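Next up is one chain by itself, shown in structure tokens, the form predicted alone.
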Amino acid sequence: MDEILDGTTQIDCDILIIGGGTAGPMAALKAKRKNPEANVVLLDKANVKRSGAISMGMDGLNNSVIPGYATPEQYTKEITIANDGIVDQKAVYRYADECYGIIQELDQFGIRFQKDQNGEYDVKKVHHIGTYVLPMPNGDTVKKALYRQLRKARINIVNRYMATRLLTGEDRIAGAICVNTRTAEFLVVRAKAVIMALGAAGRLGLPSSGYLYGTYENASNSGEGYAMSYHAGAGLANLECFQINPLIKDYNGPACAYVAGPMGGYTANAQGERFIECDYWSGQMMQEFYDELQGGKGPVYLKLNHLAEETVAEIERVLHIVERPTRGHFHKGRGTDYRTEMIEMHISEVGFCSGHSASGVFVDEHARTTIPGLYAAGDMANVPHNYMLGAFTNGAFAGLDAVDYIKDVDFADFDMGEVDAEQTRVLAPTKRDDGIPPNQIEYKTRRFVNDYLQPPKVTAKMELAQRRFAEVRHDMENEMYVRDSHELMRSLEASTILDCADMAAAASLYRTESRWGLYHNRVEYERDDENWFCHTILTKGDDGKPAHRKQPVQPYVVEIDDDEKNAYANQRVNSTVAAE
């Protein structure tokens, strides 16, 4: 099984889309519909039918901007405030202005959204300012519905190929190098445009359970999009803005304030007191969560035991069936019941994910990266607080723009020596008779992330992290050993995780201030708008190491009043409300 075979194939296409989860399929559909003659290839390291963060479904849309409930201006203002002002608003505003059309399209796909007795979308309030949460009663069917659309559109799907490096030439994108995850055979794809939709870097930190794949994020999303962009020379923005989320302790699944909050559930301390006004995830909210955990009133809990039986039953139906079916089994095994006790929560491992923060490959409002012909969408692009609907919507933007881009270009020439070098790098662990298995390289990297990069961040610890990562890289490049093509895939993921760890340390050291609450809490520095009200852009330097520059925040299209700017920094309940 998974025998390592020798072989290289080359194919050509107009648009190559890497990642078959959420943004990728929508990009493919939009591109193909706009130009039915275009050769669109959708590639995934697993199987598109069941890949990505939504493979088991989703309980709702966290950020729907629906007329009558919210406006694009209101949403843009909310995301700007939640992200401490470091936002290029054009991308956020375009999303907010056009996402309603995507919701209607998804509805036509057969994805059912909750509606009220008048047939209108039943939108709920969770965020600090606006009302954006739209429940999905049959959210477990979302990937099935999406896959049906791909088959109808006759999209060319390539399963079980993992992209490892992007190809560039003539100062633009040229394609990608891929390896089969079952046979280790290579595939070189020449493409006029490439859209990356590879999700978050979900295996950066190590869960408190110590289980490599027990992550908050989809564990198959190991950060390949971030690493490939870096090695291709693209800019990555604000990587120091880590993703950190509240979760059910030992389960590593979300507490799902989006479901429980509108029904009366809330985050409480050990005394049953609500200590934050808004359960919408932001760096500031996570700082309050962390402070309560570390204080005399921790641990922190999800409180539902004050709710009526029918309300708890509905919460269970959504949380235990739609998004994470294993959650019900976890509570049954532990003997916990929402009706009789509060459920202990904790803080997730760190990661990169614009879906919940703002760390990603830099893109504009068209999903264009800093490399012509290369696009990024979904959790790996830096449009903040994207979530699933953002992935669908920005994936659509990428597909539509890529079709226009390819009208005026042919295939770019690239150096075949890059392909040879990548094959040598990828296959190096297969040439050794013995050594260190990939899971040990990965575990060591991620343990060091926890030891040295987990916020609050300390300069001396982050500098130590860089030294430790260099030691791990030496071991990886000289001693990592694999026995079959499945382990080869794991070795490539371990390499990606180490690249992301290096970038996380470098970016965190570069921004010498505290910002985004817990996400980038540097204990030696206060917030410094005078010097750091800007994006930080990380690229691969001439020496092969991360290089940095500041990039101004674009002029706002929606102004923020001075008395609104710190709304998310004032969430602690001043007079605690005890549980009844």
Contents of the next structure:
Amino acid sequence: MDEILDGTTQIDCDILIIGGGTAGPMAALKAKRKNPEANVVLLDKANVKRSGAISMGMDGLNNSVIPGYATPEQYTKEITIANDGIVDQKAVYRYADECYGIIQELDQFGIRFQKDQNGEYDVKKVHHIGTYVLPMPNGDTVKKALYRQLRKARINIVNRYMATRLLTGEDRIAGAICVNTRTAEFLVVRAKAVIMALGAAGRLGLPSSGYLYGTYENASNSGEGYAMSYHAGAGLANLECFQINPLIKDYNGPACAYVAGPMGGYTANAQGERFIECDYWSGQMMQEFYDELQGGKGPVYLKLNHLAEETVAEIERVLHIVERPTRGHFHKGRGTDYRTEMIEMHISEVGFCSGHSASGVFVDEHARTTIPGLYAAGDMANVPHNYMLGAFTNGAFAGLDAVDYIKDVDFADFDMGEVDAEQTRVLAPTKRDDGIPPNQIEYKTRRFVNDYLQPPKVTAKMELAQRRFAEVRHDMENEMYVRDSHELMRSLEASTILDCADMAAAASLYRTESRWGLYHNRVEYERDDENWFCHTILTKGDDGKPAHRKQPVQPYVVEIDDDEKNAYANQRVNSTVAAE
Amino acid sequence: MPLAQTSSIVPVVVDKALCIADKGCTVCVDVCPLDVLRIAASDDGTQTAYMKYDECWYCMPCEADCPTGAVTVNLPYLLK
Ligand SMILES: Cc1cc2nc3c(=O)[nH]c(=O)nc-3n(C[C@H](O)[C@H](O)[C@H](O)COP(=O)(O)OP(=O)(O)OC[C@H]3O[C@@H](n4cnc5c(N)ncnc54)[C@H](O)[C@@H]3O)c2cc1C
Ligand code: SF4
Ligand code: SF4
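Next block: the form predicted in complex with the partner chain, after the form predicted alone:
Every component of the complex follows; first up is the chain already shown.
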């Protein structure tokens, strides 16, 4: 294994789905059920059995809209306010309207959702206004259940191939170029439609531990979805709306106020006082978190030590076995116990993600990108605050729409020269006798992301970042060196990460206002509703560098009253309440 | 220029006595999302899984899916 072999294979399919984490499998199932004749290929860099954010399981649905608890109107309003107004509501509304059907399907797959004594869904309130969080008592089975369905539906699964570039021709999608991560052999996939579900750009900033893979996101999500879309000419929306999350310091996993919150836990300052009204993650909430850390009242903690033993035991049971099961090891190693002390929290590295924020490839309510036949769903597609159920539901929309799209099209012709050029680019680090290993290119890029792009954002620092990135790019293109195909995968990721870093700097400089709390806090600019109530769309310009345009926010379908608009802006608890 | 041989302690360890890679098992290698585990043959010909690349998300599929309980996931030292 890991030798560098020569070889290129070509396959054809009707629908190629890249990324078999969360959105991808649902897209595959929906497409196959709608058209059992369709040849659907699900391709992943890892092994679909255990890939993606939900690899080990999930604690619950963070954003479910369940009749009797919430309405699509309420949810659309909540997300519009939480995402500071820059929302095409149609996509959010459609998700809210149809996600209940997906919950019922997941239920049939054997994934259980918490019910109360009356057999009703036991939905919890975590958001500012509405009630949407639904715990999953057997959340550790979610990926297994999904995988069983894929096998049953006879979806063609291709593991350990990393997509590196999309192919286009005749102004539409034509397929993708992929590299085997264990042999370096190429796979060219011709497809009538392509659905991208490659997850977040999770390796953009460097975690404070300095460990490259100690990220919040599944570290295999290095951002190829973003980079491939960019190189293919698709539009990416609001990339300056970074993802930044409140996490357990060093461990860098979610503190999980969504689990602990409804049971009485909360985020506290060093005095043990609550300082934010609502623990639902938003840029405005993160700004308060940051202010507390910087203002001398930190560290910030997850506070559970005031709770009854049974409650703590239950929280531990959920947090230590499901989503990130090594969390128990972490606390044990440090000798920290929820019962006796508060748990130190911190701010995560920056990334692109629409699952938790709103930075993603532009899509409409059918998950269509700006390139015909190319779809995106899940964390990489810009439906804000998507989370897991958003990935499932929008993945379903993509799969269903792609089946209609392929009815009327054949394979698009593409230029074989593109494949040759990509092979040359990919293999360049294998042709040298020595040079810089990918981990050092990656480390340097990500350290500069931290030094210069982490909010609060400063113009001069971001411009310096661009200069440093150009230097690293020069080194990468001329000196990067790999010894086996595993390192080759890492070198391709390093190049993706650098593309994302360039996009992060360019997008942040373009929006000359502050928006989304900490996510796009530009110290030199105030919020500017008059000129900046719009999406920013980033594309690859003719000069090969990021180009930008403004795109109007679609007229709201759910009106927001003036007195509601600021619900998320006033996050700070007025007079901090002492702990019980 | 040769590359340096900087060492690092890996977070995932495999109990040689329990590992049945000899019998053809590759489960942990197959499931790891970061693809950092491999099978090594020792001088006596026995085979064991081991962590080849220190690039771990401490996510645990390797430990959870190993049929004999041979894998232990510890935290990478830098964030422990
Ligand atoms: C630690 C953590 C906890 C979370 N907790 C919750 C929660 O409790 N509730 C909730 O609702 N949401 C939660 N979320 C969010 C939710 O899990 C995600 O929003 C959702 O799973 C994203 O799905 P996705 O399909 O976009 O990405 P993923 O499921 O991550 O899938 C992406 C896939 O793409 C593959 N891939 C990446 N690059 C390539 C490439 N170049 N070629 C081929 N394949 C590639 C990856 O291997 C992976 O399989 C959590 C997320 C994390 C990280
Ligand atoms: S899964 Fe367990 S038994 Fe199988 S190769 Fe890995 S460590 Fe050995
Ligand atoms: S913990 Fe996760 S990343 Fe680390 S070796 Fe096991 S499966 Fe791979």
